[in-house]
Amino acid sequence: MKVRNPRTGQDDYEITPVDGAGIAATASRLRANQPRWAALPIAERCNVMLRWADAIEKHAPAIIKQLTIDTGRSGIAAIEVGGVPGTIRRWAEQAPQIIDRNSPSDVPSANPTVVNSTRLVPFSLFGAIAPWNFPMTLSTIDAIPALFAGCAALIKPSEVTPRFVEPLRASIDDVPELAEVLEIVVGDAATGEALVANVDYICFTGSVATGRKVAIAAAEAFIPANLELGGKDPMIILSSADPAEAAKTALRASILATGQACQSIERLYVARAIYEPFLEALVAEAEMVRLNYPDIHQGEIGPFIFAPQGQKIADQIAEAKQKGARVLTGGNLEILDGGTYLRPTVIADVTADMAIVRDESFGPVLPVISFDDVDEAVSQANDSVYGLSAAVLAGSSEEAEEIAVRLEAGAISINDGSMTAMVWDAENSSFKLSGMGPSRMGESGMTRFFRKQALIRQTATPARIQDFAEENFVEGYMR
């Protein structure tokens, strides 16, 4: 299977997708090894995982090199790779306390002769299907807490960005105990389908369309599914906000990583009192942004990782223009040495019926809509099938929060934007079509991988069948 380089447009890498038989064999091996892993005291699992964090840092130059080719961006590739050891160490600090808090013993029951204890039983085999926009981060974000919980883990990254897998595997091989219960496979949709059919818990990050297919397959396999899907994240900018500063925040929150992030701001609702100065500042800021071409180590915005995404956005822009929208800057795809680029694109006079406002874009596009009434802005922001995250900018946190609590989204950035990319300890749920299942953030990021087993201990003589004889009841109550 050919793999395209996003900076050159050339197919310069190949993978051999793992077929159904290969997935089944790998799953069987991981399942066989999982009981030994789960039986380790949590302190020992933490030590193994901390050794993996060290191994990732040892192999980081090789992983970064390949991830840079995968994504066409250098700095963010380094941030991704550098963030994983930090994530492992954070969970290593928290996992023992989380397990202890959720494993109460000898708790008095409502029945005076009974005491209860809770035992946490990890799912045997966890599975992840990850997307192409943050390949390293999203391949490991769920697997790491699952491993701490005692699960074995089977991961399939996107076939669009598979180069980083080999050097990451080298880091796993450095930790033999981990290599027994963690495997990464490459492949296409058929590989993903086989993975869902062979695991006990599936996490998927990607589009709504594919997420529906994963959910159906999970239902047929009768396993839990955690889905984080698309977003069309709104930002409301109140009249009390500084328009120049708001423009800087909105731009970064919209176009970082070329806007190829589920938490990117994709709709801007601006109070009419500051609409014009905001637009002026936003255009000025957007026009200062540089493509990181031809030097990957210069500039702020890279190519589309998945080239068809660029054409999808070009079609949205064309439709918006045909319906009367004005493109104030950007708006044209640029093919440079085979890579597909789009400069930050600010669009005014957009309306809710346009695809650029209604559908996920996943690129550096900023449609701007003015409002006269805050209720109107909230209504428009909530008028979406998505509800992943949102943002509110105002003159004070208190004013922004009054609006934030009215928005139908799982995480709201207050006086900032896209903060879920940086803050991982606040639990949040995906609203509407943006996903389903427990939060991957906060404590539930780990507890979701346990089933709770109740140990109910009778301290007195157990009841006999004769105690339930009919003559012992009066008007439905036991004597």
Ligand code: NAD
Contents of the next structure:
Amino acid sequence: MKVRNPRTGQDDYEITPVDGAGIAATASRLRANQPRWAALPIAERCNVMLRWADAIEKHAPAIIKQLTIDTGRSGIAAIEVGGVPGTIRRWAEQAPQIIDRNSPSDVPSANPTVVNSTRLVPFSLFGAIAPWNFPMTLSTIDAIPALFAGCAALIKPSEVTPRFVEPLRASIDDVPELAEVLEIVVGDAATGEALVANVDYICFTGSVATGRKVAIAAAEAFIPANLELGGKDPMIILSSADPAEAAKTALRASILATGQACQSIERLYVARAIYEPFLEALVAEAEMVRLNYPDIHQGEIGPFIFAPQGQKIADQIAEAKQKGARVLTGGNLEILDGGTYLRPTVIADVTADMAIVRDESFGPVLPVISFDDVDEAVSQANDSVYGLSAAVLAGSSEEAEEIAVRLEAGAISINDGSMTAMVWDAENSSFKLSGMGPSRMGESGMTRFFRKQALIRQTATPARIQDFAEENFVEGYMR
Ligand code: NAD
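Next block: the form predicted in complex with this ligand, after the form predicted on its own:
Next comes the full complex, this chain leading.
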């Protein structure tokens, strides 16, 4: 399978997708090794994981180099690779306490002769399927706590961005105990389907359409499916917000990583009183943003990682214009040396029936809608099949929070935007079509990988069958 380079448009890499038999063989090897891994005391699992963090740092230059080609951007590739050892170290600090807190022993029961203990039993084989927008982060974000929990892990990154896998694998090979229970495979939809059929717990990050297929396959396989899907995040900007500051925040929250982030702000609802100065500031700020072309080490906007995404957005913009929207800046796809780029695009006079307001864009596009009445803004923000996250900007956090709690989404940034990109310790559930299952953030990020086994200890003589004889009951009560 040929792989396209997002900066040149050339197919300059190839993968051989792992087939069903390959996945089954890998799964059975990992599954066989998992009991030994799970039996290690958590302190030892932590030591192994910490050695992996060091190994990733050792291999970081090679991983960053490949991830930069995969994604067409350099600074964010470095942030992604640099972040993973940090994530491992954070979980290493927290995992022992989380296990301790959730596995109490000798707890008195409501039944006076019984004492309870809880054992945490990890799922044997965890599986992850990841998208192309943050390949390194999203391939590892769930696997790391799963490994700390004692699961073996099988990861499949996107076929659009597979180059970083080889150097990442080299870091795993440096830690032989880990290599026994962690494997990363390359492949496309067929590989993903085989993976779902072979694991005991699946974490899927990607589009709603594929998430639905994965959920159906997981139901067939009778395994839990944790789905992290798309979004169309709204930002409500109240009249008490400073329009110039709000414009800067909205721009960053919308176009960081070229808008190719699930938690990007994709709809702006702005109070009429500050609409004009806000729009003016937003356009001015947007026009200062530079492409990271021709020099990859400069500028803020990269090429589309997955070129068809650019065309999808171009179609959304064309439809909006045709229905009367005004493009104030940006709006044209630029093909530069084979890479597909779009400068930050601010669109006014958009309406709720336009695809650019309704459907996920996944690019640097800011449709702006004014409102007179905040109830109207809340109801428009909630008028979406998605419920990933949202944001409210106001003059005070109290005022913003009053609106925040009325929004139907799993995480609301208050006086900032897209905070879930940076804040990983706040548990949040995706609402509506944006996902399903426990939060990947916070403590549940790890506890979801355990089944709880109750050890129910009888300290007296167990009940006898005669105790339940009919004559022992009077009017439904035991004598
Ligand atoms: P996608 O759904 O096209 O693909 C995601 C992964 O699924 C890829 O690895 C692909 O090979 C695999 N796949 C495809 N068909 C499959 C099948 N039938 N069974 C199993 N696996 C299959 O998504 P994408 O285009 O790579 O990523 C963009 C989407 O991801 C956007 O919608 C974005 O919002 C979403 N996303 C969500 C989050 C989140 O945390 N909620 C984070 C990042 C991206």
